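Here you get one chain, nothing else, as structure tokens; it is the form predicted on its own.
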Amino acid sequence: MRRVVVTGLGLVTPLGADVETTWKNILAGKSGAGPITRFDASDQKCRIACEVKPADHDYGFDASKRVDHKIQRQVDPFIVYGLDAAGQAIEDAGLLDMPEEMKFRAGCSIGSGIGGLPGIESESLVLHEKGPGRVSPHFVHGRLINLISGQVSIKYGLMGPNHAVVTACSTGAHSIGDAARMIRDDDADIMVAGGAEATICPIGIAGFAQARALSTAFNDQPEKASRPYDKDRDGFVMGEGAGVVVLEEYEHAKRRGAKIYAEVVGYGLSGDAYHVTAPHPEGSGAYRSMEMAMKKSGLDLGDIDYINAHGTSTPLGDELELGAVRKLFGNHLGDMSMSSTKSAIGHLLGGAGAVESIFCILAIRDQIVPPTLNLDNPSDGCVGVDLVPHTAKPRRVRAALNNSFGFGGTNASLVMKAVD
């Protein structure tokens, strides 16, 4: 069996434009939430979000570092975020100057849950107000979800599998899991994999708010709004950004002397087959996804030291995930830690699973687990679970599990461990 390891990391988040800045701020308990600045949100039910900060911010994002200005003008921000995070990961893996023959065996699997929603919204207004002749010629290829992988493959000359997953909030995890399978199946030696999202626009906020998914009770206290597992939670806070990893076949990575962060050993996926937006009332899909990932990993349940939970801060979803975790891990739960980093960066939708998988990898690297912010009044289902309230916790982390669940009842779980 071909083994799959992680050799590069890239992040663009509301708490930093790179991996180490984001991780430092996550561990420090900072929040990326604030009032929406992208547009006038005064008439919206939800007026807060976790935005990627502008370049002049202390930890803002400067797109010009890795994305040509011409491309920036043509595409939606989710592609820009994905391009930058992929560039970071490729640089981190030492693959910027890979030989031509290596590029034939290097591919991309980068997806998005929604894609170019801001551009679709704005160009629809152009069409309505100015007519079809004024719609941008870049409209289609600047909004398509697979154009993150497309743009990355073109920029870096990657001629292996060119793949894009669209599974709502499970996208980032599915992208990494699918890419790992491609390497195991000998379709590639290297895969650049992850997810990106940028849907903080009027129709995006209005749509999720109308679906009663967003927090609306903390518009005056945005940093308090994302509060997974807390009794006062009332919905998630929209986030944006990207997370991308470089996956590589283990022997291939060893031969070139690559730095190895962790090994991807388990991938589970399932469907609830229940409801478009609500999870299965018994959490069966989440349970089966984790169960499959653990079975594939070959690890014992007691080997998992940390779970980065889906934990969006919705009243129903948080409890069902807790129940599924409790059912699977049973007596081992007392020896584990589990937290939701969405409490700090919001819910990155299609980017969430990839960003949070990177947090799992960093927890393994640094032997510390990030906190769940705003857990002031834990729900009854939290009893006996170490949810790492408020403050990061140094501890042994041999292996970690990441959960991602999405609309349509789609579930994904990934297991990563330290390399022996």
The other form holds:
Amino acid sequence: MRRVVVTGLGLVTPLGADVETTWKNILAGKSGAGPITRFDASDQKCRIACEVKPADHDYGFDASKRVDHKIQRQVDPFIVYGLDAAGQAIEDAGLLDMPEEMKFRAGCSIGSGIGGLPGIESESLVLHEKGPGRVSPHFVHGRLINLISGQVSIKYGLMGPNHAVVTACSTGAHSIGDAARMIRDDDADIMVAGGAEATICPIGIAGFAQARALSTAFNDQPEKASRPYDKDRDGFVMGEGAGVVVLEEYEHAKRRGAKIYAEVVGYGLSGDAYHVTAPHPEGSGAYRSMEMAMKKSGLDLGDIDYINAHGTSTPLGDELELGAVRKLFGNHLGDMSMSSTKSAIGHLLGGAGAVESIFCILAIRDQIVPPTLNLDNPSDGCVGVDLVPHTAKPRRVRAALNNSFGFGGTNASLVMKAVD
Amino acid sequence: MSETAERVKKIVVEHLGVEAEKVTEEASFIDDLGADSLDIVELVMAFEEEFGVEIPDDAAEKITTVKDAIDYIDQNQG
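Would you mind giving the form predicted together with its partner chain, to go alongside the form predicted on its own above?
Below is the entire complex, every chain and molecule, led by the chain shown above.
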């Protein structure tokens, strides 16, 4: 069977515009949360978010580094983040100058949960205030979810499969999982895969707040708001950014002497078939998704040393996920660590699964697991589980599992392991 | 350079992300400044906004150079 390995990484997050800066800040226990600065949020129930920082910030994002000025003007920020993260991953993999025949076998699978919401919002206002003749001719293709994959393929000449997943907050994990299968099925040798999101705009914050999904009790203490597994958690904090990996067929990577970070060995998917926003009360979908990923991986349950949890900091979701993990891993749970990096960078929605899979890969690379911030008073269901409170923890990490669950009851799990 | 020309060039530089020196009056939007047909639609909209003129589709189709734009605006500005 064709094996799939990771040979390049790219990140744009609220804690850094590249992989190493983000990871350093994550391990240092920094928080990317703050008051919303993108717009006047004073009339919103939720007035905080984890924003990607501006270019003049210590770890801010400079869009001009990899994205043409013209494209920046025409497309929504989720595409800019995705393009930059994809560029980082391709550079990291040493694939900037691929020969033509390699490009035919190189594809793209970068999705988003919502797509260009800020642009849909602002152009709707243009339509209402100035009429249809003032709507931008770039409106549609600057907002469409598959246009990260489209733009990346055009910029880097990737002529293989061009795919884009849309499964809400499971998008990033499904994108990587689907892309890995395309390599396994011999549709491609290289896939640039991941997810991006940028929905910190009035309608985005209002919409999620009205769905009672966002934290509203910590507007005066933004850094305390994302607190997965803590008794005082009251919803997630919106993040933004992108995570993109280069996946490659193992022999292909070896032949060209590529640096190999990890192997993608397991991918599980399931549906809750229960409710549009609430998770299944017994965590059944989460359980089956993890179970499938573990079965496909060929690993024993005891081989997993770290789980990067979906753990969004919502009252219901966190404990149900923990219950499903407990049910699947049983006694092995005592030897594992599990944390939610959403405590630091917020919830990147369609970008989350990809960003968090990269954290799993870095945990394997550096043999250290990132912390769950603000876990001051763990809720009752947490007993006996190492949730890595407050500070990062050096430990053995042979294999790691990432969970992502989305609105609509869509679940995805990925298992990654060190390559022997 | 006329005031119209100055303002037209500023819009072109901003929208197409090209260097100001390249935006000569003879420059063709597509051949010299890297625009595509949708960029021209957007430029025409920006000219309409900036100068308060209306540029109908059949007139817009004839605007292919920076000079075409300046001339149209000068002739049609109210």
